[in-house]
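Only one chain is included here, represented as structure tokens and corresponding to the form predicted on its own.
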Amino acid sequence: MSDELPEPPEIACDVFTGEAWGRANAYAELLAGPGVVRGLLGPREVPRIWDRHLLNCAVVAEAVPPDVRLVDIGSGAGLPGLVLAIVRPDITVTLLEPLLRRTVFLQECVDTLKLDNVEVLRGRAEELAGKREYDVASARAVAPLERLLRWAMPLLCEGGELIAMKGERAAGELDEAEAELRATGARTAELVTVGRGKVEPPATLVRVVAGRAPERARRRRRR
């Protein structure tokens, strides 16, 4: 398999439209170049940047409501948060990432792509609880759902949504997180499929709607 960045597939033109097209191509180059050099993306992923990474993250936008404040937890190289900011200029995105070398890369991407709806924030989700509130939290390959709930739910307003990219493990992780869903006051939790006809296989998400956490859980967060 060649480690060169391939030409974007035809469907990418339908997913990334208008200004998003140029930004998506520029971001692909950043991932394949500085992203690989700095260890944010493995060289074997370069041939799959469009289908496995950019398109797979872009279709998550189907599940994101309009005009929301979104925090991307453990943003890494910007997947999915930076891609969502590219395809959805109506939303504001916080790329939350604890590692300095990653936040430096993310800020360079934001500056290069001239994205005015994105902020890069170095830190952990636990540190933001009680300080920031968002409508949506996104995450990809960050942690098992049970742990992700503990990080994300304190950042969401009541009625806010956690959107976790989980793929094949989605149903199993949802079952395993039953106790944590109750403990964090989740209102509903369900599997959502997005990207039909755009990515193969379609992307599977876990969507959790936040309610009010039980008092015991709220006291635990404040400690």
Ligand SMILES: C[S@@+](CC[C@H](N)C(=O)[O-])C[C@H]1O[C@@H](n2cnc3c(N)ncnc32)[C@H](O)[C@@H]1O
Given for the second form:
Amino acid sequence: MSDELPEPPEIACDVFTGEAWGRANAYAELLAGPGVVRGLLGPREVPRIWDRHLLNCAVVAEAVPPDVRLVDIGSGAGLPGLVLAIVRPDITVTLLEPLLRRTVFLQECVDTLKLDNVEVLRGRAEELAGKREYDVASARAVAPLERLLRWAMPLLCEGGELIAMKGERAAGELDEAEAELRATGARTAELVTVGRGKVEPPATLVRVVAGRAPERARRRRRR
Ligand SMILES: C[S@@+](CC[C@H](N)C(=O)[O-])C[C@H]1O[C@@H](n2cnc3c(N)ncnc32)[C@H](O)[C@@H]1O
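Mind pulling up the form predicted together with the ligand next to the form predicted on its own we just looked at?
Next comes the full complex, this chain leading.
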């Protein structure tokens, strides 16, 4: 084990159960080792890998419905998408990331952890616009909510959800995104708190439910 990687906190055994436990530990090692050497994670993050990264991302699973197709926009080193795939074998996860060296690392993690519910896709969210084939889009530290809405909503099927990890900026970003919520045809938008009793502070998410594709809605109104 890397010198700096701390032992997992006790609560981690309740969050990562069964096969997820071994995978979470192996992923922590990959982040602390090759992840740091290859510049995907800052060395100062290593002592915080469990609480700030693995646990904080794992509790997002509380907001993810069963059996969904999830796309993690701007996955970076796999956060939160890879962690969600570890704790939720019922979902299929696409890790969407434009940078080659990050997708190479992500594929190595998927292979090492033997995850069969994950695909790594190199590209930008804008390039997938209009496919609307995902039930959930997740994102952490990728873009302000306004921009994230423009990227994520065209990937979601009607009734699909954007789940954005926003922390203390959540309420402010939701207010600022009012016009974009209307323009992208969002049905509802709300703040959701997850991870009570597991992470401190609990994680604040913005959940936005997609309506009909704006162009299709306009076409229907014209008929
Ligand atoms: C600050 S990193 C966050 C990575 C990870 N989500 C995390 O929380 O550690 C932002 C990531 O978004 C990716 N990104 C930037 N623009 C993007 C776009 N248009 N579509 C998809 N990913 C994008 C970047 O390559 C980078 O890996």
